[in-house]
Structures are given as C-alpha cells and as structure tokens.
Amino acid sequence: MAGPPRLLREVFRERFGMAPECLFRAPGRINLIGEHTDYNLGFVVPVALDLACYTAVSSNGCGQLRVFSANQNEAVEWPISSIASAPPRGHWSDYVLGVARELVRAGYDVPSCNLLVSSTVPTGAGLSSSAALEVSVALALLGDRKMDPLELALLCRRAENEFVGMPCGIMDQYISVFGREGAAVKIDCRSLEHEIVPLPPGMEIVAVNSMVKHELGSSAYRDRVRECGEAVDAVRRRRPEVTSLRDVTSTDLRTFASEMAPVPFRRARHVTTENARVEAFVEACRRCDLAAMGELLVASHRSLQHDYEVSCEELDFLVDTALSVPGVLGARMTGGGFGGCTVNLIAAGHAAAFVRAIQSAYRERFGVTPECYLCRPAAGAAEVRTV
C-alpha cells in the first residue's frame, strides 16, 4: 500500500485538480503514565507515535478555506471572511475551524487554500487523533510563516478548549509538537517545560484498542475537572496559596480529608499519587528498571479504576488479561477513559505472542477483535519534504 505522502498526492489531485504545494505531519500520542494530571497542572510522560495526521495544502485563490477529510470522505468549506465568526457545528471540522479561528485571533491571515487531511491515528482510541489534526492543520495554514513551538501547542489547545468545547490539558498538543524519536517526554504542565526521557532497551510498547467508547466519557471528563476543582477549594480554605492539585501533597490530603466530600477526595488522591508515580517512572527509566516501570503502570491503572473511576469493564479486562501473559511488564488504561486503549510494556521479543493472546481472550469475552498497535516513539510535527 502507498504510504501517506504518496497516497495524499494522488487523492489531492483527484479532489482539487492540482498538486499539493506542501505536506505536514503531526503525530498522535500514547501516554505512558500521568493520566488526568495535565489539566491539574501536574506531570505526564507521553510519547509521540509514528501514527500521524497528514495535511496537504495548496492555494486556491477563490476566497475559500476548503477542507476534505480522506478518513470521513467529506468536504467542508468556509469563506475566509467568515472564519472569525463561524460557529461550531459539533462536527469533525470544528477542529479545523477552531485552529483557523485561533490563528486569526493571533494576528495571522488564513490563506485562501485547499486542505486535504488524512490520518493513520485511530479515532476514539485515546491516541489523540484530535491534537494530531489540530497541529497538522495549523502548520499547513501557517505555511512558511514561523511560530514558536510552544505557542503553536497552546494555540491548538485553545482551539479545542474554547471552540470545540473540550476542557483538555496541554499534553496532547504539546507532545504532538515536541515529540522525540526513540524517547518519551516528561512534561511539566504548569511551567510548560519538558525533559527528554530516553526509553531503556529491552522493551516494546503495544497499545490495545478496546474498540468501545462509552457515551459517559465526555460528560464524565467535565465532572472530573469540576470534582478536582472542589478538592482544590477545600484545601485552599486553609492554604490560600494552593491553586491546583499540583500544589496538594499527600500530607494535605490526610490533613484536610475530613473537609472534603468523599468523591473529590478520591479524585485528589489519584492526582497526587499519580504525580508521584510519574517521578518514580522517570527514575526507573534512568536506571533501566523495566520491572519497576511495569509495576508503576499497574498502580496507575488501579488508581484510575478505583479513585478516579474512569475505567470500564473492557479496559479492566484488557489490563487483567495482559498481566497474565508471559513477557508483559505492566499495563494500564491510557487516555480519557471509558474505552479507548490500554498501554502495555512488553519485554522485547514477546509482542507478537502478546497480541495473539490478548486478541483471542478479548474476542472470546466480548465478541470483537481488538486492534493492536506497536507504538514506536516518533519525532514531533514537521513539514514532510517530499510532496
């Protein structure tokens, strides 16, 4: 099968009657550890993936922003003059329009152009297909104009927060921009600084897609944001300098437990302990301690399962089954929850047998074969030089 650049050239010609002028790539991501900590200004350790969204672009000279999604087989367009005022539609194109609107608000003219987007990042799997789309579209609309990489990530996050309406943290857009081949990236979601974390040899990363996305996911995400805020408010009454759960320690939780409702307390306990697990995971990477890395993944899942309550039957089954397969070092749910993927650390040489075992067990239990992705840490977003 032709790779995305070659395939996009052919589809672009068929759709727009011309060749694309430039092609941009932005990766999806899988988060190794640090879940639901980003919007609480904590720490995360994602990797950018070789699964990516590609956006091809050419000028059209007709005063329109025209977009065709190869994945959706659907076209949309807007007059350039209406970009700043066009409303969201609850549609995949909101991610494109939201980015275009944020560029206008930041003082960049959106060119009259044709865009063709095609993504190898599966949607609904928790691998950040939306951020990959946002970042690749932003680069295509910028063209040869430069933007600071951090500003690019922040602009794309604003598009998702303010236009699409999803109160996500910075992690997805950040790693799509700053990904590093062969390494994870530890992100401080408050300072927006990062540290490259080389991954030790002797391991592979496999994502397993549960093939479900329960409807509860979107509303529950907003609930968790609110519940974390309630926990912060409870601590702030005694410690006014606290502004987020990043500032809350395990000692604070013990001290102020009686002043919190049970649910916000459990949400805060997850975030506080998860930040500690991130630090421990990075240290384990430095000393190439694969066993400790795997144990931390399992502990993260149990916290997400019981304290944060964003897992589901399918994810728990995938984790529990994975831990019984030879060569598995650790497993946990990754992403927002209520479906999507698990991330699995596998001893080198065991990935193929693991995939066979997990697919067989899941198919027997749920009647569907889960998709599995070997996750190779890839570089961040950039122009693809061969168009």
The other form holds:
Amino acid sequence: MAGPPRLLREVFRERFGMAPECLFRAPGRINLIGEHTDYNLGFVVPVALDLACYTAVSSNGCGQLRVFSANQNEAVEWPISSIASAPPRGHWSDYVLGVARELVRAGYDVPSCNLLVSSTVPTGAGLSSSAALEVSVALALLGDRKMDPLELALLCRRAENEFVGMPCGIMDQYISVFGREGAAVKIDCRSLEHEIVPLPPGMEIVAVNSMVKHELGSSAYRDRVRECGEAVDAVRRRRPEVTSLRDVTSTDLRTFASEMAPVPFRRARHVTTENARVEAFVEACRRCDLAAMGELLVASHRSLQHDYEVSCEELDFLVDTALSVPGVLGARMTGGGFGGCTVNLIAAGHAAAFVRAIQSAYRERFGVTPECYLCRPAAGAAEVRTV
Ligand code: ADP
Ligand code: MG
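For comparison with the form predicted on its own, would you give the structure of this protein in the form predicted together with adenosine-5'-diphosphate (ADP)?
Then the entire complex follows, led off by the chain already shown.
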C-alpha cells in the first residue's frame, strides 16, 4: 500500500493546500469465467485486483464538490446545490457526479469537499476502472456514514447506467465491493448473492491487453441483448414461466431449437453452456484441478468466438498464441469483447516467460506491444488506514 497512498498525500497537498483526511481504495477486476451472462441473470466469477482506484478526501467548507483526477490531470467542480440537477457531459467527471447525484437521490447529503482520484487500473482496458472510480468516490463521499454493501454496489451501477449512460450489468461494481483476497467470487446475477471461491495454489493470472477497442462494441452489445430476448420469447411460447436465459438449460434449448432463428439459438447456446461452465469451473477450483479450470476457459472462449461472436482477430490471436506457450493452462477473452483483455491461467513460475513470449508474438503480428498485468486477487473496497 505504500506506493499510491503516499504519493496521493503529496499531490493532494499541492493541489488543495491541505492534507487529506481519509483515503479509500476500490479495486478493478478481471472476470475468470461467465461472460455475457450477467444481463441474462446468470453467473459470473470475477476476482478483484490489487490494481485499484484511490480517492482521498478532505472537507473544504466552500460549498463546492471539487475533484482532481491525477490520471486525467484535470480538475472539475460543482456547487453542492447543483448536484441533483447538473447534466452529464460525456466527460470522465460524469462518473463522479453520477455517484454524487445517486447519493443525493438516496437521501445522503454530499459534503462540500475536495477529492483526489488516482487509479492504477488501466482505463478502457476491460479491467473496470469505471466501477473502481465509482465505488472509491462513493466511499469517500460517505465518509464515516455506513451503507449496506449491496446497496453501495447497486447505487454505483445506477450512476453508470442512468447518468453516464452505459447499460452495464452488476458484476463490476459488485466485485469491487465484495472482492476477497486470494479468491474469486461467484455472483448470482439474479439473486445478487455470492459465494467465495478460494483459488488453488500453483497458478497465476495474467491479463494481456490487446490495446484495441473496436467500435462495433456498443451496437453489438445492444444486438446481443435483443437476440437473447428473442430466444427467451421463443421458449416462453411453450413455457410461460421462463423470463430469462437463466431459466433455460442446454436440454431445453435443444428441445426448442426448431422454434427459433439460428442466430438467437447460437446466442442462447453460449449463455446456457457458459452458465454450466461456471458451475464446472467452481467445482474444478474446489478440487484444485488446474487443468480442468484451464480447459473451461478455452471452451468459454470458443463459445464467445463462434456462438456469441464477440471476439476479434486480436483476441483470437492472443488466445491461440497463449495456448502454445509452456505453462499456460488456459486463456480466453474477458469483458465485453471486440478488444480489451484476455485472461490467462498460468502454472506458477511461468508468468514472466509467458509475458515475454506473448508480447513478442503480438508485436510481430500487430506492431504494438500488449501491456500485461499480473493479477493478484485482492480484497474489496475499503478505507485505507495508513500510518
Ligand atoms: P473500463 O471500466 O473497462 O476501464 P470504461 O469505458 O467502462 O472502461 O471506463 C473507462 C472510463 O472511466 C475512462 O474513459 C474515464 O472516463 C473513467 N475513468 C476511470 N478511471 C478514471 C480516473 N482515475 N480518473 C478519471 N476518469 C477515470
Ligand atoms: Mg467500465
């Protein structure tokens, strides 16, 4: 913890001419398995990372909410009285104002204060810098007022859905709040309950950033939501109790295959098989079966590539290349797709050689060096108590 907090104190003093009173940390995440299942009310298995957003705070008594992002090197401020009514402007500060606005809507006063935000989560890489920012800012604005952790995650998601305008599922904010050191968390996106899944010894997790984000992403996301809805409608005509793909098993899907168009069928096949892979992955974790865990990651990738069609040339190259590197147990794209990161499960001791191999192969093929992040499963958001 020595690095970011110490630096933050100095920057805070320079920026605001006073010392911060408190410091909060909220982690980014990587999703091990369970992709495009969250908005279908299924299961996901993310881990919170030691990469995190830090927000330092002190009261300023001048009736303004001020925020400076060290990452953006930019300051923004709003009169406290305008928080409930100020509109979004397609700017990074929307995440901060969105959280402040949701706090007001939930009946909490937003204090007149200075915030300094500094994050080690790479932005826009699919490791959820946005939820880390939201959750750390929410905690900083709450100060010593307590909020139920699930309510906190839901509030931050509303800020992103309704104010920023990004229709994300609950996973990112949930894991940022509920992360556990050394473990993954299996989240039931319907009941919003979770189960801690300790990770076996002998493995490392490495994220590889494709450094691309194809434009297709947001329109394809809307298409997938619609196509999954079409598959649900087809099943519902025979089984009215079905309300989401969560209620559909692989066997059901085979039964109703002839009643839906080929594309919704393949989308639904991804979601139902992915939910089954989550269960199998959690069991493999519990019996420390690293080989089975790795195979399930690869099966997930193939399903995302061929059935859900949200991969891209760069992600497929990273996965295929990873599978030829010694010590790699499995790999798949993680996050929404069309760019962002792959998640790689590596036998302990092989991570450094893996990073060298994948960087050089990718550079040769695409002319850019992919950033790699060693992912240490870390605890969820909390106040950082430094000396
Ligand atoms: P991801 O969450 O995968 O990193 P998003 O597109 O959801 O990608 O969120 C990234 C956006 O969040 C950035 O473009 C920026 O607007 C905002 N953001 C994240 N972290 C910070 C930060 N430390 N300072 C300012 N803005 C940030
Ligand atoms: Mg995000």
